[in-house]
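Next up is one chain by itself, shown in structure tokens, the form predicted on its own.
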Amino acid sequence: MKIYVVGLGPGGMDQMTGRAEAVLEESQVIAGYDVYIDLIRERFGHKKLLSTPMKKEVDRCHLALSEAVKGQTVSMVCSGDAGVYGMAGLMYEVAQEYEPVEIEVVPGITAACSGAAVLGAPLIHDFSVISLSDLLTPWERIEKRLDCAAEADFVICLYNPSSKKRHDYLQKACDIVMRHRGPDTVAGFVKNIGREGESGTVLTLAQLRDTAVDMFTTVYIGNSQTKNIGGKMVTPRGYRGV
């Protein structure tokens, strides 16, 4: 009885690691939320599909672990990396409550990373991933983070930075990282991170907080030393200082 909790990366095909792309071809099972079960459909339509909506992610990990306990092989897919802001930490919970099943996490391209190589090198020194939905995390919890991430001059990854409910966020994480930071600190932001429509855009964290993104949008400020170069968004690690 096995579950690979499986990245995809971050959109495209083309993006997903060879070894995620074996194991989906090993499972009988792969389960996982709506939006993702369509990604891999064509590619996959021959496996068994399972999927749920948003805010089911418990009942996803009942549906992959009952399948399991059959003697099923079975893949839960996220997008991006299983193990950020994926279903790796909760399957291992929710398995808790079936006789053992083997579980394997299979890594895969997060946005943080696909969405730096779009804009540059914004992440060549130490930096931080929040994401700002407050679904899970209380708003106040986050800001702490932010300002604290910002106040130790990280260079700070947001994702889940907007929607329907949220419009202000990114403007208020911005306004907070201004305690800190100048308005001309080098920011950018990535649309649609490998899917079509991809685009990434450079600009100051002043003109970032004015900027409308939605849930598709992964969105980065520098720290002190980032510069744009070239329309590009470098952060130096101090290698030329050496």
Contents of the next structure:
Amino acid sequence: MKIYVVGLGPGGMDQMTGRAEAVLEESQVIAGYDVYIDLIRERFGHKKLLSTPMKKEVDRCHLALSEAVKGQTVSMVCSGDAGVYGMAGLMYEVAQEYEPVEIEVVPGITAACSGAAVLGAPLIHDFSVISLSDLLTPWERIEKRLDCAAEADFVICLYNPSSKKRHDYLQKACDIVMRHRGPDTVAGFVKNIGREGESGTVLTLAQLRDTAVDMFTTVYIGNSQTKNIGGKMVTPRGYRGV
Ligand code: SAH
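Please show me the structure of the same protein in the form predicted in complex with ligand SAH, now that we have looked at it in the form predicted on its own.
Now the complete complex, all chains and molecules, led by this one.
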């Protein structure tokens, strides 16, 4: 009885690891959120595919576990990395309610890394990753994390920067960061990483504040040293004595 919790990377098959592809091939059942199941349907359509809508994460784990206890090898897929705002933790928690099932987490390229590659080299130095989603974290705590990360001069990478209900959160986040960093700080965002319509934009923090982004976007705010080099977002690591 085995469940793999698999990070698919940001988009298509070409950004999936060889290990991820191998465990999907080995599995009889693949479960996941509709959108991710669609990403792999072409290649793994011959498997039993169980897709569930967003916000049904606990149900999805039960679904996968009930297949596994029947003796099936099951993969639960997530975009990016399964352990970064993914399903890996929840799977361990829900599995406690079942007879022992072996769980293996198979890592993938998280959006922070795949998006960074599109923009240039923004994360080269210490960085912090913050999700602006207040579905599971109170907004006051998110504000505190933004404030502390900005004060400590981390490069900041933002996941879940927007949704229909949270259209002004990025603006609020930029205002908090600007308590500690100038409006000309180099920033960037990448939409649809590794998918159709991928596009990266490098701009200033002040411009980012007034930009509308959607939930398929990952946002980057440079530290005090980050530069715009010919349209690429680059954080120096200090090799050149900067
Ligand atoms: N487990 C995923 C993150 C899920 S949270 C990972 O490791 O990448 C969802 C957020 O991740 C989105 O709101 C967006 O900010 C970011 N994201 C995930 N995939 C993306 C993609 N292909 N393009 C742009 N942003 C992406």
